[in-house]
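Take a look at this single chain in structure tokens; it is the form predicted alone.
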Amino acid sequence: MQNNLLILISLLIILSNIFLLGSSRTGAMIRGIAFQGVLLSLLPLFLPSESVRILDIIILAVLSIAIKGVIIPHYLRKVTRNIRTKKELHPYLGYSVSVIFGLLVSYGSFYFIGKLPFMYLSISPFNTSAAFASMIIGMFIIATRRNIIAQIIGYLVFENAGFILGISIASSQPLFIEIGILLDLLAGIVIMVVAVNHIHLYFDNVNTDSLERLNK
């Protein structure tokens, strides 16, 4: 039973992945990610109680959703609000391109994450292929987005990834460190949406393009 639900967490998240990489819209770019950000919180619950302290694993829990689920989506969803940006135009590569290159890329991760040799250290080998392959796909997202929102986002979906393969080597590392690290994410978000605003302010869109006349 437990196997079967790490099963279905991982596939939901590689399929909000899919579903990141084809939209278009930066509400629902937002929905997204706080989508996967409850199924992260998710994890921690099904760490080994002998190796790991429940009160542990219920505050990562709880953090987890907290900031992942709800604070870091709700300060998205005020500074899109703030610039009155509701769609990307033009990335880099085409939506449909980017979506087959998820796919390409979550095939590839979970063929070939089963053959190393620390998959032992996971708590399913599913999760740590669906970790690598949103490492890729967030910084495909980084790369191929000219809106600085769908940046920030695909800089979140490579910490969820970090987030999962801490989570995989838990029982053998203290907690606290995931949730130092919960916290950092925190105050970075906070910090890049003020940048936002302020790049809003001065160049009135927030396409990285208006970027490259700070060199000039």
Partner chain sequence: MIINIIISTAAALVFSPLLIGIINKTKAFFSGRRGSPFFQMYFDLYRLLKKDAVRSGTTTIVFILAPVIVFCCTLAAAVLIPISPGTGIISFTGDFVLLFYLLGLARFFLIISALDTGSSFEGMGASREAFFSAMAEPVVFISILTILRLNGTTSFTDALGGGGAGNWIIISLATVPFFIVMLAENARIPFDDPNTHLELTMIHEVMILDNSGRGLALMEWAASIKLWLFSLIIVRIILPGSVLSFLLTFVIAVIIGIVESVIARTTLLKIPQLLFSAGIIAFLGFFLSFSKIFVWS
Second form
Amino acid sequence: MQNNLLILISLLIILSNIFLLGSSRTGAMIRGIAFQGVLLSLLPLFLPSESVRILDIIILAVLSIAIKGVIIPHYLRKVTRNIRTKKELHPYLGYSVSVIFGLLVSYGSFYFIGKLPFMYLSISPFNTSAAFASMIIGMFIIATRRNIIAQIIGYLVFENAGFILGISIASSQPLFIEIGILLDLLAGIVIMVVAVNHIHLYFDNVNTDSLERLNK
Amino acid sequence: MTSIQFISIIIVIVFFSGILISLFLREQKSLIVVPLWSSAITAMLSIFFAVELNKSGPFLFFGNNFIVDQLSIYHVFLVNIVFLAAGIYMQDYFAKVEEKKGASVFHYRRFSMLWQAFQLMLLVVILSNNIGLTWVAMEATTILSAFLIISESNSLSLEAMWKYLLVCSVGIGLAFIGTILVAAAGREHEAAEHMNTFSGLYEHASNLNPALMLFAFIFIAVGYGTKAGLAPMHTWLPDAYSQAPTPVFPVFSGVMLNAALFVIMRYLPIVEASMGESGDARSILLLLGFLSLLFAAVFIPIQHDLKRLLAYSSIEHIGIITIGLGLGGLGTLAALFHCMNNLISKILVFFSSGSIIQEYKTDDMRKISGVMKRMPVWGSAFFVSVLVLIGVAPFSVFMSEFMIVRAAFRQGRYLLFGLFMLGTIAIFISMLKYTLDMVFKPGLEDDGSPEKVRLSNMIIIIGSIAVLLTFGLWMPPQFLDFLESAAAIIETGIKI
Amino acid sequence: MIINIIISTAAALVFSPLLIGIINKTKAFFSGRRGSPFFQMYFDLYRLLKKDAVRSGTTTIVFILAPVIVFCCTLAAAVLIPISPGTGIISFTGDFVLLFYLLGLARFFLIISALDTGSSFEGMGASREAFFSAMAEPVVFISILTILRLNGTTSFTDALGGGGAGNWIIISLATVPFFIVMLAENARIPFDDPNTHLELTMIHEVMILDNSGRGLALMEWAASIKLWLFSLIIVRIILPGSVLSFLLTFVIAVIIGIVESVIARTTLLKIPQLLFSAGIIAFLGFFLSFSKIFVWS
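Based on the form predicted alone presented above, generate the structure block for the form predicted in complex with its partner chain.
Next comes the full complex, and the chain you just saw is listed first.
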């Protein structure tokens, strides 16, 4: 049963990735990433209980729900309101192509992970493959989207991949490291949001097309 | 080791109080002095680490989370030298900036605080023994240094900062995945609680899962390599350099890039030992190093911007260090030696070119000419530093590059030898051409006012040229011993 | 065999109008009305069957035959589905193709009878019906392939009448898209609004606008049998072991009622997106049905 729940969470993570790949509206993407953040935060609860203290797990889960599910989406929503972009204009690759790419990557990483000689280490190979798929999909979103908010969301997907991987195969990190990682993520996003605000002041729009003057 | 714990706590306190003091200061001048003083105090205190190391050999403190050995103490000193020099140069630089446009106190305060936090985090990266802590501190340096790039907000510097943030964050994310994989390999082992430290991993390296370690090392090399500016992940670097204020350059180029490479140096022996010294991990580094050299050799001849040119030169030198690491043996020694040479020559070249850019008010090399006539001191410093960078004979950069060539030759890798020579010679020619044009071509106009160089800056110029020359001509045997023991840590791992 | 056919036919004929009644009652409950009685559809059918049909002068024999063909094909498809374990009538490799192409034949006649009236209005509805069903069909087939893989058979009726359930995650990955397709195929919200006669929203209603009397009765009855068929498939996928599982179709009807009460009809342009996402879920389930992980767990 526990295994099935783990699989269900990873499936929902994959589906939310694909939702992010297919959605054009910034608001919808923010909702998607918040959903994914909350899902991820549930993962520590499935760790084998002998290897970690229960209090650590609860602190970690609560903190990451707060940061990934509430604070970061709130910030992103605020900056979106501030800069008034609703819709992505033209991504470098179409939405349907992106979605198909996401499906192929999700399945491909599942296939590929099964071949690796050390997958017996992970609590569930399915989680690990979802993590690798998220990693690639995150980079894909960063590379193919013109909208800066969408790029930040791509980065978040990418970071989430690290979080899933950390939970599913290396559960022995001390708590302070995990909290440091979360705070780093938060600080990184806050800085990116501040940068977006500055960029908005100077460029009037936040498409990365206007960020192509330093090319040599 | 309580004295060491005491001293490191003092260092942390110095930085935090420096940050706090900057919060309350209102004068721009004093805001710039604070980081200089905290660097100076740290430089003096870190001598205690060296003394302790000399007395008892490598040791851990703060419950296995920090480590002092020859390798880390070497880098601690390099970091401190650069921060001190940058701190001294900063006084003059910002005084001139102030005359020009009078940036607000807010900017100075932000700069001072970020600068100190950045230095503290770099020290944590270098002294950390915990792989997770190393990663956290490395990520923190990315975030903290992002705002150092935009001392003056304009659209171009924002663009550079955005690229820097995004590319480096993704790179650091990849490094995180590598770190996790290493931790997973360590978790298999029965001594699991020591296995998230470098020293613990060294100790049991031969029992780790080799496939997993190689897989992890790919992520680590690419991830930290992004931060180190290795090609083809270097795209953020020229943009960031072309926009950052001059005192930030050597810190980026000498320290942050080196710190990222330092982390790779920490992982290298563990991975190699786990795979039974098969050399696969070294081949990855060789590949990345040669790509960097190649990118630099291709892009340097087509630059017009002085700062971008120097950025590509940084990529070249990081590539050379990586090649040294990839060769192993004598190459490792050469790589460590090159770290120092590169750093000191970077101090010289960035400060002199910064002064030139400040004087000419442009960084377009086609518009800069007659430097030698207009500003003889900085001009000659610039000329000498470029000669050093491209590897002209009596200077120490030549020596370390020569050692790498010898290492390649001795291992019978003639193809690598040929590629290396080709790359460095191409860079030699194109950089020399630019520099000769800039320095000796008669200038169009000359306002006739004599060049004013502060005494402190003169000390930096003469001191660094002296060091480069000395180490080029004569290697002190104590220093060689020290370097060899540091290289031995990269070769065979640390024994505590 | 004969008894099975009789039972299936009787169940399809008798229970299907009740499903419509339950949906309408649920919707009435959610909007705070008392609503029409559960058996309203039976009364309607009785009333319509008594009446003679009026037809437009431009129509041909196609229009007269279409209600009969639609009704018969739909009923035949419904009879193929076993309502309890071991009551399948026929089973052979790829029988689901027969099942869904019987429905396809029904749809074809529905469409050409709508075109036969010569009204541009009905032609528009026909084109939409053709468009959406073309997109819904792959989703259905992928979901069914998943179910077949889980049960290790090549015959759909065997799988439904079999009794071995697979992993609930994969089953839900097959069922959710099937449910979405059911809403699309039966012209329910969010794809089509069965209550309105506003010209821009209609798909199914508009095609039977010219039918009256017995023809209309057969068309409506066929539509309700189709709904019965789809909900029966879903029920049989979820609970293949139970004899009385067909009673759960009424629960499905309640769920449809709830969905119709809480979701608004989407714009026409978004319908392909919705079906596309159903297809993605179905694909994911299909991929996963190949994986070893569900053997390990």
